[in-house]
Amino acid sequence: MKLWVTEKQTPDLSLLIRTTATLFRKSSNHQNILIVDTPQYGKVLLLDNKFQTTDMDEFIYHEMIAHVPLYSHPAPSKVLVIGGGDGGTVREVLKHQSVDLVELAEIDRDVVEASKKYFPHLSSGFSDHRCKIIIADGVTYIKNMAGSYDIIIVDSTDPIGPAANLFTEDFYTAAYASLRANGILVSQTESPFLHTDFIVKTNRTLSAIFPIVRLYLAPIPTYPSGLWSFTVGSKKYDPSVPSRKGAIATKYYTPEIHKASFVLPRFLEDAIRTNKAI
């Protein structure tokens, strides 16, 4: 008998992946956690029945959410990752030698522990002496961290449930205050095809707080529509242009992809320019 996991991505769209084994299942205090093995994507992590990461394509998301902001800053030393309990973003941040400390503020300890066991290639950075894991709500945590960080990375789930408050004006204002004078914030901001209105709203909200706001894209095969967006708010540096060069091991990110990812299709340019989904 063939068993499949299904993510209902919209009321009219679903993604099905055939599984060969259920490796882990738990209802934590915050969400339902499921890890399955699949012939197509390897191990897959789902939270509340939403695909979060897979062995096959995780490197694209984690490299792009980490290296774009870090290479946009000339000397990032202190980084906060909110969410990202699987560890992939922390792993990528720690590839930068200038980083002295990366804090992971993750609300769900069970996600961290499950990743340590089932995704050791993702959670490898958790054992690094420069990594500090804080089990806390990121929204609350940053309220007392004024002027603390060079980079804040919001590696969250979709803007519903536990992550909903990570996409509000109050949160972005607190994040701005938590950044140093030349700090940079980046957040994943959903599909440009399915959530254009959400991207426009986020761009509008951040533009009222940060002097520089940019949108960039990357292909994530398992995410809704296969194309994903990230929005950057910067106090000083233009994130579309790398501030420094470096030689780190990557599978997707390059300096050329960094610059090219900010080249937007016309419909997104028009949506941001007119402040409404086209």
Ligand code: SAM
The other form holds:
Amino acid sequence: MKLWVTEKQTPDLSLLIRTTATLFRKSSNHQNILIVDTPQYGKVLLLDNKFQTTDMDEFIYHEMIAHVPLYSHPAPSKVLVIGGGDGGTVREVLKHQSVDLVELAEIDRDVVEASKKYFPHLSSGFSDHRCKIIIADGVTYIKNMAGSYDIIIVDSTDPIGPAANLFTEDFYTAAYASLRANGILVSQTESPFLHTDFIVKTNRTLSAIFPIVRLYLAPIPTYPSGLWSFTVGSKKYDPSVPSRKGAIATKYYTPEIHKASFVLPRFLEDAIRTNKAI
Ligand code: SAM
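What would the structure be for the form predicted in complex with S-adenosylmethionine, given that what you showed me was the form predicted alone?
And the full complex, kicking off with our chain again.
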């Protein structure tokens, strides 16, 4: 018998992946966690029936959410990752030698524990002495952290359930306060095709708080529509240009991809300029 996992990406669109084994299933205090093995994408993590990460395409998302903000900063030393319990973003952050502390504020301990067991190549940074794991709601955690971080990375689930408050004006205001004078915030901001309204709204909210706000894109095959967006709020540095050279090992990120990822298709440029989805 062939078993498949499905993510209903919109009421009219699903992604279906054939599985060969169910490796882990748990209803945690926050969500349903499922890890399956698949011929197409290797091991796959789902939270509440939504694809979060896969062995095959995880490198694109994790490299792009980490290296774009980190390379935009000349010397990032203290980094906060909110969400990101699979560990892929922490792994990439730790490749930067200037980083002496990365804190992971993840609401669900069970995601961290499952990743340690089933995704050791993602969670490898958890045992690094520069990594500190805090099991907490990111919204609460940053409240008393004024002036603490060079970079904040919001590597969250979709803006519903426990992640909804990570996309509010209150959260972004607190995040701005938690950044050092030249700090940079980046957040995953969903699909340019399916969630244009959400991207425009986030851009507007961040623009009222940060002097520099920019959007960049990367292809993620298993996310809805296959194209994903990230929104950056920066206090000083232009996030679309790497501010230093590096020699770290990557599979997707290059300095050229960094710059190119900020080149937007016309419909998105227009949506942001006119403040409405077209
Ligand atoms: N790359 C993924 C994506 O875009 O689909 C995100 C992966 S990561 C596993 C997302 C994590 O965010 C989950 O483990 C979830 O528990 C965590 N999360 C959701 N809301 C949170 C909150 N308010 N504070 C901290 N972590 C949160």
